[in-house]
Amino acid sequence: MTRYDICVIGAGIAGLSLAARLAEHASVLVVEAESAPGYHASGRSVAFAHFGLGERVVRTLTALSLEELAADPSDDRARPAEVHSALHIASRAELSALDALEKVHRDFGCDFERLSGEEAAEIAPALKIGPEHCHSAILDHGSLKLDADAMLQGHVRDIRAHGGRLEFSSAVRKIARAGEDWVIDTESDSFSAPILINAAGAWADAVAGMIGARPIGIEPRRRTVISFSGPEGSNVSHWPFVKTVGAGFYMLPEGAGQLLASPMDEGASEPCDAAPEEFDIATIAHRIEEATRLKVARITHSWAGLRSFARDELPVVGFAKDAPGFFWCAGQGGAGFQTSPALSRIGEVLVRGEEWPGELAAQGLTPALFSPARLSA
């Protein structure tokens, strides 16, 4: 049985980004039940970094992550991000929400401008304008379109470069305590490590249950996405990421004349291999046709993924109080990619017992904000 310093369960963006940092200092094993990284959630994400998601903590983590996300690769790997503007639109009834979002962009020093409905339609020509449609908007010039696969594979590459090991198609069957180590039995092998990191996404509470640790109440929520063709003969690649400030939809260009769209659904789900429901597919097609002049004549592809939340919708990063060496890395919700540089750094600091960084404290971020202990009541 091979012994490692750290074993990470889960090869989504949370587990891989943290494992890549820790592999620089320790021997690391990543165990993943599926045959590829990011199978259930990360690989199905429409990864886009913007400030229209989450609240103060998530937005602060996003701000702290943007520089690393936008940086040029140090080697021949694919770029993880490209600058792509985000257009946040509002009807007249939603202006107060748009005003609040404008303040967020101002507070974080974003390169943005406030637009009228007519100005927004010049940038996203399919939009309907008027009091009930796009009445006003915010255009963020610094948002990033992220390449989820490039980010996942980049972390895999870094883990291996530092001597780490990844075991795919290795569902965990049993976890037991043996002295100061955790012994992890998979379908084909056994491993041990004194530190066990639970980055199992929607299955995080199930992993905790395997060792008798208190669950933290992770709630998986289904998110649906469809792909359809843009207007015939039109180049939609320059269209911005478009998102309503309230309940509605988001839409963005994706490759050869295609558009992606989601109704931003959050249907409660058991941990599973999520599939889209017909109602949600119909909902997004209807919302696109109501808010734009586009016709969703044929849906090229549809899919769903699970986004996992703690009950306060903040990430959970820290050691459990009721299980020695058991570390939570869960609850990233829909912001896992855009916050992964900052969250993986926080995880690295906490796992290694380093001094809390001053730049995090200066932003009002403390270990207690992320600790699983906050969810024990």
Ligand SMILES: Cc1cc2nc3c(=O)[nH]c(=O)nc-3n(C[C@H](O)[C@H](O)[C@H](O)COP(=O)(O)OP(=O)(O)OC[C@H]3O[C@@H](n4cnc5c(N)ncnc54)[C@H](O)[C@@H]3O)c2cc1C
Second form
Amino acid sequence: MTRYDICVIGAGIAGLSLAARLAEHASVLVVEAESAPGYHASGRSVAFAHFGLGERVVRTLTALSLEELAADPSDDRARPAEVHSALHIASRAELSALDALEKVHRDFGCDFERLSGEEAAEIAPALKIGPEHCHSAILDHGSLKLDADAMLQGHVRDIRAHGGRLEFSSAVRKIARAGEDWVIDTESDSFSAPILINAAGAWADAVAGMIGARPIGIEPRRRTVISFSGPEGSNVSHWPFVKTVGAGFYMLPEGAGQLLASPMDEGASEPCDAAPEEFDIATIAHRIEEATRLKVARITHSWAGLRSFARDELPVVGFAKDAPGFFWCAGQGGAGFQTSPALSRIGEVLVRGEEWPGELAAQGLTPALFSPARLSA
Ligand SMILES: Cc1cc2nc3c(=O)[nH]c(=O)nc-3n(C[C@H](O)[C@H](O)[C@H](O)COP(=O)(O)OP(=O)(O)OC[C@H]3O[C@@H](n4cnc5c(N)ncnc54)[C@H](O)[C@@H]3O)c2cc1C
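What about the form predicted together with the named molecule, after the form predicted alone?
Below, the chain from earlier opens the complete complex, with every other chain and molecule after it.
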């Protein structure tokens, strides 16, 4: 049985980004049930970084992450992010929500403009304008279109470059205590490590159950995405990411001729290999045709993934109080990519017992905000 300093369960963006940082200081093993990284939530994400979701803590994590996400890779990797505008749109009834979002953009020092409906439609030509449709908008020039696969593969390379190991097709079936160590059994192998990181996404509570730790109430919620053809003969690649400020939809270009869209559904789900439901596919097609002049004539592809939330919708990063060396890295919700640089740094600090960084404290972030202990009451 091989012993590591740290074993990470889960090769999604949460587990890989944290493992890549820790592999610089320790021997790290990542065990993943599926045959490749990012099979579940991380491989189904639209991976767009913007300020239109979450509350103060998630937005602060986003702001802290943007610079690292936008940085030029130092080697010949595919560029993991490109600047792509986000257009947050509101009907007349939603103006107060748009005003609040404008304040968020101002507070975070974003490069943005407030636009009329007419101005918004010049940027996203298919939008219907008027009090019931796009009445006013915020155009954020600093949002990022992330390359989820490039990010995942970049972390895999970094882990290996530092001597870390990844085991795919290795579902963890049993975890037991042996002295100071956790013994982790997959179907074909056993490993041990004194620190066990639970980055199992929708399965985070199930993994905690394997060691008899108290579940913290991680709730997986399904989100559906469709891909459909843009208007015949037009290049939509320069269209912004468009998102309604309230319930509704988001839409973004994918290549020259295709658009992706989601009804921003949040149906509760068991942890599973999520699949889209007919109702959600019909809902998004209807909402796009209501809000724009587009026809969703042919859906080329649809999929769903699970976004996992703690009950306060904040990420959970920290050691469990009821199990020595058991570290939670869960509940990234709908922002796991755009917050991954900051969250993995927080994970690194807490796993290594480093002093809490001044730049996090200056933003009002404390370990207690992320601690699983907050969820045990
Ligand atoms: C449709 C959709 C759109 C999204 N859009 C965005 C966006 O625009 N921007 C953004 O930042 N975020 C977005 N997200 C959210 C983001 O994708 C998630 O926050 C993130 O992927 C969560 O990563 P994770 O590593 O926690 O989970 P996962 O990627 O699900 O990884 C967990 C892994 O753990 C493995 N695992 C579980 N149990 C075991 C076990 N017993 N043994 C071994 N392995 C196990 C699973 O197989 C899985 O691979 C979106 C999500 C969805 C679904």
